[in-house]
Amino acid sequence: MLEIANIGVRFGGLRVLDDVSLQVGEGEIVGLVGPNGAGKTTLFNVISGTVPHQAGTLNFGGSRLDAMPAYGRARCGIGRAFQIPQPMHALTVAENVHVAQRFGAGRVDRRAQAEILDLVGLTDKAQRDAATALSLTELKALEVAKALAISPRILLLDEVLAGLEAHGKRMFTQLLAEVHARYRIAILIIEHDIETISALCPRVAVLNFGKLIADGAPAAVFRDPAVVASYTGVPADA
Amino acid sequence: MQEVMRRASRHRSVALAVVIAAALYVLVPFALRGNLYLMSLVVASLTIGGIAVAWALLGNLGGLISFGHAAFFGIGSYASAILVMKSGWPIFPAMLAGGICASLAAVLVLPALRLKGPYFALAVLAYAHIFRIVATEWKALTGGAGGIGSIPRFPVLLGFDFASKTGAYWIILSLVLAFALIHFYVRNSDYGLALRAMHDSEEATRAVGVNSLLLKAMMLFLSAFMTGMVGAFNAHYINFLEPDYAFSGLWTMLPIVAAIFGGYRTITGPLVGAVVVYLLDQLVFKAVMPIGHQIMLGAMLGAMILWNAGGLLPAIAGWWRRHRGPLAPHA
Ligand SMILES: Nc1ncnc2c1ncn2[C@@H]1O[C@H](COP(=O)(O)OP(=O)(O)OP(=O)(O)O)[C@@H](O)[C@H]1O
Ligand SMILES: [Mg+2]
């Protein structure tokens, strides 16, 4: 469904993504891991249309994304949760979800909105200001809620679990499993915690210095010497 | 319970609006009958008020500060006058077309939409100047610097002479109230919500499917349309146009002063501001200081900003809340 082919991105002289190809099928959950600065968030930026790519092509559900602006990709069903939460500051929590649904999904369904807020545990805070009233965990929950409200066919989740304590992490993992079970949405999730990724994703891809170095089942991928080296900083052939 | 109270308070506001509208349409012309000078000042103040409402709409909803509304005003006035005089259009459709022409002219401002804050404001200022030059140089169409005289007056409709002071007052009052109503509805719509979200969270707003550039452009077109309509009204009211008058920077400056003075974040603030500022200027400052009385406007605006940066209406609302309890008592 999502086909990323030979994507290359440079920032000035810095090559941040180099010939990256990755496919995500309908309803699939794929983990994306890699050390800091590997280019994971940049890849999400490319998919959702906030960073232009200089090489390669993007297809989603049969349509070319390359020239499509960010809002158009959201309307196509690409929902995104930002690594650094980006609520719509001037709005309440409920209004955040409303705007996402109204413009992203192109319809208004109050029951679906309530269901989403309930699912991510923000019903009590629905009328509060998104900018001031939420904890980090709640801001991350709102990221997921906004992404869900556009009626996505794929969710791009950028470290929504990072920075949460063990309990929050468990809750969130469960939430994502439930989202996936209920809406049958594909999920591409960036996450550093190998245990969480292994539990949630039947498949995981690894980025290192802008190159995709592995793609497969977690058990195999995390045993791959090149992957181990990228994490420990020891070259594979040492 | 809450629902009942909300409905009761809404009924109260609707009743209040009807009373105020009736007073504006009937009491004001009645009270000022025979005083043509005062009536003409009121009409002029509403003309400023109309631009001020349009300017504040662009600022509030589009998040764009414009220093170039004189361009839209001038284009609306020329377009309407030319359509009536050269193509024989009836005046009211021509006024509408004047608004549309101002909107079309705003297309040229679109590339500046990506600019932020003062850069957008300055770009629009430059555009305004260009239009003034075009109006001066395109002599075949606009009569050049000499201008256009004897622009037809408003017609007699249903036995009522709209060319009279009271008629003109009703026209501009209707326009301005319609603008305020439009501002109100857009602000309270889903588009208003998205526009509000956009101001400080543009990336997040685009990521959920909002075409922020299009929404901003729509607000620009709407604001330009309103301003063009006011310009068209003024052309048929004054019956004379020349580039230095129609594109005068005063059509930008006075509405901005009025909007900020009255409270540009509110819907009726710019209108109230225009009436207060313009009448004070013409009736008081001009008498005290025949030359350079506009300085007093600057001083007044400064004082208002120091006293209450939100403007007159928010200041009054705040005072009311402190002294009389909330505006809609929870009785
Ligand atoms: N807008 C930008 N301009 C210049 N360089 C950038 C920009 N965005 C990212 N980079 C650089 O690109 C590289 C990849 O960054 P990216 O944020 O994609 O990494 P990441 O894998 O998400 O890392 P982390 O795990 O820390 O979130 C980094 O070296 C970063 O400094
Ligand atoms: Mg990142």
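Think of the rigid core as the biggest set of C-alphas that the two forms share within 1.5 Å after superposition. The model shown is predicted, which means the values in this text are computed figures rather than measured ones. Residue numbers count along the first chain shown, from 1. What changes on going to the form predicted alone:
Relative to the superposed rigid core, A105 undergoes a CA displacement of at least 2 Å between the two forms.
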Second form
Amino acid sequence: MLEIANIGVRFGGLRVLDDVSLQVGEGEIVGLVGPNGAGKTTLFNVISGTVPHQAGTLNFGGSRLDAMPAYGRARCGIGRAFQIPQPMHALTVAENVHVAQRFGAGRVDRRAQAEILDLVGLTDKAQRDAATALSLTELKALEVAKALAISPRILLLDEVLAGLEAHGKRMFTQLLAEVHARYRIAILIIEHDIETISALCPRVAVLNFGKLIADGAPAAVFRDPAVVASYTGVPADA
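Target state, the form predicted alone; input state, the form predicted in complex with its partner chain:
Next comes a single chain, given without company.
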């Protein structure tokens, strides 16, 4: 469904992504991991259309994305949640979901909005101010709700578990499993917690210095000498 082929990105003289190729199939859950600065968020920005790429191609559901604007990609079914929650200020929780659906999907379905708020556990906060009345866990749930409001075929989740304590991570991991079970959408998730990513994702891809260095089952990937070296700094042949 999502086909990333030989993507290259430069910021001035800095090569941020170097010949990255990755595929995500219908309904698949894939973890994207790697050290800080590996290029993970940049890859998400390329997919969602906020950062241009200088090499390679992007295809989604049979459509070329390379020249498509960000709103067009959303309407093709690419939903995204950010590491730092970005509620729309001066709007309620319900209005945040409504606006995300209105402009992201180009239509309004209030029944779907209510279903999403119930799924993420925000029904009782629906009329609260989104920017001031929610806990961090609830703000992150709202990020997922806004992404779901566009009826996506794939969710890009950028460290949605970051900053949560252990109990919050377990609850949020369960929420993502429920989202996947209900909607059968694909999920590509960036996460640093190896235990969490191994439990949630049957498949993990690893970026390091802008290059894809591993792709496979978590148990095998996290034993790969190149992956271990990328996190520890110890060369694989040391």
